[in-house]
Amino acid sequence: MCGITGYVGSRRDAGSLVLEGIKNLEYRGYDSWGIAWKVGESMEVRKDIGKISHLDPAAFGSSSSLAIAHTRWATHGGVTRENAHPHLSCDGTIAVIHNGIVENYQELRDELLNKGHRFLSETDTEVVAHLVEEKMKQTPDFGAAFRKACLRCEGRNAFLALHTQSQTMVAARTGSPLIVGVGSDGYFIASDSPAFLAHTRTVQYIDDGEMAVTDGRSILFYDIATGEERTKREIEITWITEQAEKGNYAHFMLKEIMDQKKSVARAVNQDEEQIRTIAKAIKNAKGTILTACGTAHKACMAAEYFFSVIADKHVNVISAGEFKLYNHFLIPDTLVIVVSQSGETADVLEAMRIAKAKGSKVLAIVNVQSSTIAREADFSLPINAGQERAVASTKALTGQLAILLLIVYALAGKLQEGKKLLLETASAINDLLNPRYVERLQHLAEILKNKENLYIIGRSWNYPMALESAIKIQEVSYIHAEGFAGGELKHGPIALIETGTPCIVLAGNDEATPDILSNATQLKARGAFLIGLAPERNEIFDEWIRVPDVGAAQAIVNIIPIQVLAYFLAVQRGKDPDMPRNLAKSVTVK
């Protein structure tokens, strides 16, 4: 969600540093931005709606050593300049930026209004600046006052604030992520490490329920609830910054799609003994639950078929946002598998904590091994996709599918067979994503770009991929797309089909193939324009997109052409596929 970054230290270009930082966090999704920096004993603030791509870092804070910056994804209050962060105290000495939701903000606002505070926005964030100001009347120490203010705030939040009078920056975390970058000339604090990786790879993690206070020379960590000091290790980040650059690609989304030539093989590169241990845990568990949100949830849905068809094993798949309604089934012998790209998804974290409170073990499959989910899980597996900058997840999904399939083959006692299949699939993807193939999908996008509705059908593990296909097309091109199970057409959705309605048919070469082709024939009889995405051409297809026949890994190769198609639909409709409207990469609010 919101991008947060701040710097305090001996450098005199703090404003430029933090603007550079939020530019590196644009992938998180935002609708407005703002910067506050100290100038002498006062503070300058600039904020506005829209993008920051055109802003020149050199124009901000050229003589400042303390600054914070923010990109906002609106929750409370509309997308306006007034609602953009930072928000200031009445005396103008305190600036606050925030990711999350202060659930009791209305109660706090009313209390502060009665004490004479003036509010300039509709946001929940602004109450925090005024609340800290009020606490400083009792406790002049900025860090101590901020801790007391945090104790009054309910909900999942990450705050970053500066105080001009004490040259101090304070961060506090209750749910939403924050990370400290330890530089040779000061400290960075941000919602994600790309904000400062150009300046330092040494980090310290602010854990849930903790805060950090720094004047640029040193940093102290405290428990928010008790005020007790905490000690922190310094950790070196090892991933390569080039993974986060576009290179010769026009957009990150296309780069990340093309990276699947290698990323699927990286996902398969797991410790075999660890995979066998996980398979044994699933076998011995009294109930296995897979839970995730969005695209990762579709990977879990596909895995439900993997477990059934390959390992004769029943598992339950639950959307993380609904998980708490199923907590009655959890026991210490339950195994919960959570799947997340970012490792910070609010609903997934809540599901994990519910499971752990019941004594259940948690396995995390995550792309960011330094994330909260990875650190709180009993054990975790890395997706190894490398950083995803585009909001729409592509290579993380296929990595998730590959790891889940590998686990299933291990559960069936066929780990080497599964590994061989997945490496062959990775090779097939490398062959598939050639220039002529991509041009073919670009041409198909030209045919479809002005359509108002588009439908996708599938069966077996291709049914979740039909749902995921609809998500990809919706989120980047804004075309109304829906995915259906092929067998459900007769129960309502077929009423939507008329002459020329584009329908994509996801097929493989398996037991579900005759049935999905029968469903496609029913669509054809109603006038649908059929696009077959299958290993073999069928006469009912008006357009055929070839995919390799990879057996149980078919879901992995079938989703990739849809990702490419969605990308070109977005580009040809004049949309930004990297930063679609209203969406964020890491969903850290419920």
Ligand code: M6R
Second form
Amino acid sequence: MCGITGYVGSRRDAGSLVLEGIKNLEYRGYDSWGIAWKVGESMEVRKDIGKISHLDPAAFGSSSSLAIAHTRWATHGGVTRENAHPHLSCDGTIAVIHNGIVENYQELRDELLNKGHRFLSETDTEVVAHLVEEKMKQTPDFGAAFRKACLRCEGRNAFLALHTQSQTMVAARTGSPLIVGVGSDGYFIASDSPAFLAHTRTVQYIDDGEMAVTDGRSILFYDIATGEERTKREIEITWITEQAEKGNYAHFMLKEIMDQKKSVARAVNQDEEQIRTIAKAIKNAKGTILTACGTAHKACMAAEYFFSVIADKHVNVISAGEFKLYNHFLIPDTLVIVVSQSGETADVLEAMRIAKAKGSKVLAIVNVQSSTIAREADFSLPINAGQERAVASTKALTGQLAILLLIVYALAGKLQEGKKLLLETASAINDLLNPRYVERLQHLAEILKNKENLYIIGRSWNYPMALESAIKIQEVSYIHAEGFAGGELKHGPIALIETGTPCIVLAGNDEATPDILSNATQLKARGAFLIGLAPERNEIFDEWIRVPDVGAAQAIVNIIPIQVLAYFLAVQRGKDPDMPRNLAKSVTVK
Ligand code: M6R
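Given the form predicted on its own, corresponding form predicted together with the named molecule:
In what comes next, the whole complex appears, and the chain from above leads the way.
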């Protein structure tokens, strides 16, 4: 989940280049940061705990043409300056940064300690710097020694390292993403392209089991296991990659919520022939399984209702972390749909690979088009949300819902009807997100900000949105929030309700409405403070937040006021909604 980036070439500002780059990867982790750059024949290192955003790139690495930088999400070893990357070899000529977990690090560390290496941190990463140093005693070539070190490391990893004496940068991928940016004056290597998009849109992908070695003038790729050279195509990034800027917004989360005025329509703008082909594949498949994590998983759960209600089709939804337990149901005729904003989530990637190993076809609905999932899937549909920087997923979710609904309408033979509904929904969202509406939610956040618990109920596709509402509120405001299916209340959760307990009721104008209102009445009878999110006011609501009536697309509009509410709850409680504690945007560890 860490962010890594590096540069080697003829420029003399490598330190500032990588520092600028790593700021664009801070969404991958923000426990600590670090940078190493070569000056003359020696290495300079700076690292610290906390966020990197406030650092001035100009203060780093003048007259350097080789540098690496890291932003950390801690796995092994606490959040301390010592544990921040880069980690160095004993002689100080090798610096290593890392994303992943070296599972056998303890064994390697003991071995290296016996050989006299000194360790300064508690991390698994540091063993790699010492291991390469040790290998260089027999194999002085840095790239070759690095390959040998990689062969000893178990787990899913991405390493980036520099060696001052040979002016070389080496990257190795055994499970976590790495991408090369081919510049006019050198090479960038990073865990994601935003690290270098300001300098080049020409990329080369390092695939799993491969490494790259560059001195800034040329780059060579190798198979880690065999040492054989690999040839790589250069690819131009042509899809939307606008560098996310906050503009006048205080936080990316609010900016990305507001982006939904346009992004839902962009999600709907898919190649119709491709949508029909996918609908046909679902019709012909012997079983369709949707899988994802977190917020994207809630989109899949909502889609399960779309498939049932609109297309009369049963599909299965499995949380990607549990997918392998169901692998024996997979056959070549199964269609697996994976949904992911980042396209790098470890559990989703693993689910996809399990499905492919069983011969099943995989459709990926992904926002980041350069991601591993988008590239490895048999078919891929872009969410077209634009870069999502805040940890809380907002515009990616509504895009995912829109695409899934479009597929379902196509499956029901009503693609144009679905498209019309979704475009009307997109336009309703544009109207909804006006300053008065946002202020109303800001005011509601004032009322709720000191509550300890908050419950959300829904039925049908609003049930997964109740679960998603809880995620949104928990992750940015740290208020304890839980979502329930309206019908389940009386089987346990209703015991939690006391006078004044805030409960949000997600409703639409559909067959589930009378039942959810009846559940709301049961809460009211126990003293709950009811906040209704519904197209129509109801006398039982203490507060009513109007949402447009958009029929089968209700899940898409109902989640938007919750996103705004969660945002204001975070801000009013003094929390940073873009970088909530303990989380990272892209979860590349299992
Ligand atoms: O990148 P992905 O969509 O695969 O990420 C999945 C989850 O990690 C993600 O949705 C997470 O739950 C969000 N932080 C929630 O807002």
